[in-house]
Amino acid sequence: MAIVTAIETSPGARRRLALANPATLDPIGEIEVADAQDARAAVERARKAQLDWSSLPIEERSRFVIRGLEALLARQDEIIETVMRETGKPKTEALQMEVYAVCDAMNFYAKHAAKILKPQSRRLHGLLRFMKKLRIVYRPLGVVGVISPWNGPFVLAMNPTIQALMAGNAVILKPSEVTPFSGQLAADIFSDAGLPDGLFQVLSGDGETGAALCCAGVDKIAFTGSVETGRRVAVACAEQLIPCTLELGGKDAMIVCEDAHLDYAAAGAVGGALMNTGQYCCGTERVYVVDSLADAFVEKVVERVAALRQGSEGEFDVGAIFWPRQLEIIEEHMADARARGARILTGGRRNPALKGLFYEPTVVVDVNHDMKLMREETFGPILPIMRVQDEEEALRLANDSVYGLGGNVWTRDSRKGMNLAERMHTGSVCINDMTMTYGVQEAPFGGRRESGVGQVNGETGLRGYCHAEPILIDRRGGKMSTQRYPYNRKADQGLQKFMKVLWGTRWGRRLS
């Protein structure tokens, strides 16, 4: 992500930030920080405009997303170009990662959420469905925070958004401060689509700023951050009895079983951990080989790497780190390896040849757990491999770990591949593919542990985003209440010799 500096102001003026391009150290623009001031106007704001959104048709709310679909096809370059700029990555991962995934992300939801948030009939058990109906209505919470990072710009702002929209709130986005020009493009793409004025805001600062929107009066916080920082939003949202999800940091495993195809592997473990640079939440950071495989499976794997490309313009594979704090923690983790026996088979050092923040890919073997490289998050370019004695130790290695969010087990047999990925205690796993579950809209994504709280997408990320509010009707137009109070004795004996002919019997329990 870009890399940013405080601007010196006059004494009681706004402060600024400037940004620089991490590959090149470019300076690419400033921005002003808002306060939280700023921030409970943004929420008074949309709380007027969430009024008539909400009383919208779902439709009527699918046709301003499907436009800003269309403005966002017409504006894809500018997107890329953005996106490139404040963080480094390479256009294709800017295209599929940024572009791609969000078009997809409004179509689908755009088609869907009438379906998913359509009030639903549930047939009651027992003999309340002689005396009862009941309907489950999804309405919308109000006003939404979304705090999204800079790994995923674009489409981690947009994702939220998104589904918050779709499920009748307005939205207020707090975008990284090293990446805030791909978040306000969000509120352009939307202004594009005629999106009613107050309904989607963008507060533009730093860590105090997402504190301040935290605090601002809105009724759900969507995060998507570091550990570190999503503890100190849950407590805010806890103080407040506020609901929040939190999408933290991960340490995925990759199990490679004595039957996997090595090829397949070798391409998945490479990709897995290196797209992205590796800054990625979901991406490969452990490696579990079976031993009778790992010679064959480690020479294919940096015989891949050797062949990447590394740098800032025209093609290239590998880009820049984000940020000076993450290439200061990918040193630190390399040099405990370093100093614990590790060997680096192809890597292990900033590029010379690049001007900006560059780490090359690496490939390092005879790793432990007494590693930070295997215990804590690097998010980096950086590929370990363990030799294990078989798939049971690949998976007891792989559960040993403070972070749940995704892994993947590579395997020709079908059966055996779920059975571990079952096994394995995290968010989501993928079977002879890298951990993709993010990209695919109809399936829930979260993490356990210290990997995050709640899940995002599908039904259940876009249910989450309103209060499922059950409607009790009586079916005898409310003749019971006449019985049920007050109390006598009589009706007392009545209900308990019936609960014995009800649960005290093999019929009776079936009739219920």
Second form
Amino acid sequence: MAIVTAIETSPGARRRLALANPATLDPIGEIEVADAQDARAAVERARKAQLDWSSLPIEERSRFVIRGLEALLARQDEIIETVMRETGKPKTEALQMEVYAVCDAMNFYAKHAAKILKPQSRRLHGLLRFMKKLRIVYRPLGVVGVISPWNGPFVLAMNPTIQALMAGNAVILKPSEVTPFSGQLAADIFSDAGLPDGLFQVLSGDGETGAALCCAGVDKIAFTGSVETGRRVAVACAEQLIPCTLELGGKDAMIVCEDAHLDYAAAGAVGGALMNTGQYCCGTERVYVVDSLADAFVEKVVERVAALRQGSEGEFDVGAIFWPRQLEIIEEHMADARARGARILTGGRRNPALKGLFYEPTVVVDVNHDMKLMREETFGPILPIMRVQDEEEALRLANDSVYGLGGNVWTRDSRKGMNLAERMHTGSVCINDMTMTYGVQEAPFGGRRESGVGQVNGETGLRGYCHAEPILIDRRGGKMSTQRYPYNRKADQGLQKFMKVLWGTRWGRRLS
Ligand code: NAD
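For comparison with the form predicted on its own, kindly provide the form predicted together with nicotinamide-adenine-dinucleotide (NAD).
Below is the whole assembly, all chains and molecules, this chain first.
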């Protein structure tokens, strides 16, 4: 029941992989695995194309992205079908998470990049301002390698690509071997938009291709994927002395306070845990509910989960597990939880009525932190609920994790919500919503602890595809340099006296 299978090829030929639909198990196509030579050739082509691209005014680059947006709108059905075929996710999720989100990102960066990347004059502090002027210029890095995972195959390929292109870079995308066709569609969209040849290329393949891309001469890697691979990418980038952003796994916690709106919180838990069949980096993987509310909350959650329709045809709410390795992890975590005393209130097994890779939407109680289900990333349609004494215990348990991607707090008291949110050790927090920060273009996004390094999106993310170059201009045309030599003791003593006045007195410190 493999979704990706190696095909036998003749010696010396490139490796080939055959792919199947996880929901129907029908074959959906084959890809060739690009090797190190392909990666180097792609970087060479990209570097040539980037020279002209980087000298285009940002407004010109925006026009290409807007044309790409128009192409995307025209081809949205094809994208939705491709994503559904590769992942088995419901149409609404392919539409909202992948197509809608990418349209929004394209329009946002096309509209705002010029302002965010505009050269800035910075007022200098103290006496320096009488001598120098400072200008910050955002210069593209060159060629950016984007390595993406399978759980958001279009959005997680497009989002970093749009930002890196808008910042003046060329991009080489290495999509997941589980979902290569969505990655290819990203290239088709930009080809429809008339993007110059070589500026955005896709290298199909698996880990070998990703590893080759890291060492092929790129200037940055924007990686999204697992912690394990993220570490390998970090080591490769360190050896090349190039920067990387690592958007990695998570184990997001949801805190349900005593005063939470019960219906909203129950609906939020179900959406947070089951969207994308739970295969969502900021998916709610642990719920801590205050004792006084726990029974009613669990009852409402179970009612909602039991009403969900799982399938692959027509209208359905919960889709397939995208590939067998994930299904194995889900089953392992569930077996471990069961063995340690967890109670399953609904679901808890593969869906026997469906042919493909389906695990039933599941609600589990009587869980604790000895269980893998509460410690490791499960990435499945599982909603474990733990009863806690109070909100402080919930916070302590939420922070008891090696991960720190997102989290959410449910309360009617906004001050309490802020207070808890600020004490969560995570990259982002939502109050009264499932974690959806990645879809908010203005919000910098990135994990703490093992959930990542660096941030993507928004102003921070866009500038991350640039080198912020300070250009310092002498106000007197360089006259000061004539006064440097010869060094003499009197001048040193004069400076020391001056320092005493400048930083040794209150009014001096205020002036400087
Ligand atoms: P993965 O780490 O297995 O693969 C990610 C990508 O890395 C794939 O394209 C893969 O081919 C490539 N790769 C594999 N080995 C490589 C190597 N040695 N060097 C370079 N590239 C290599 O991850 P996955 O299973 O595809 O994705 C699921 C994971 O991604 C989950 O842990 C999820 O939480 C995480 N994720 C994180 C975010 C985020 O924004 N933080 C978003 C989505 C998914």
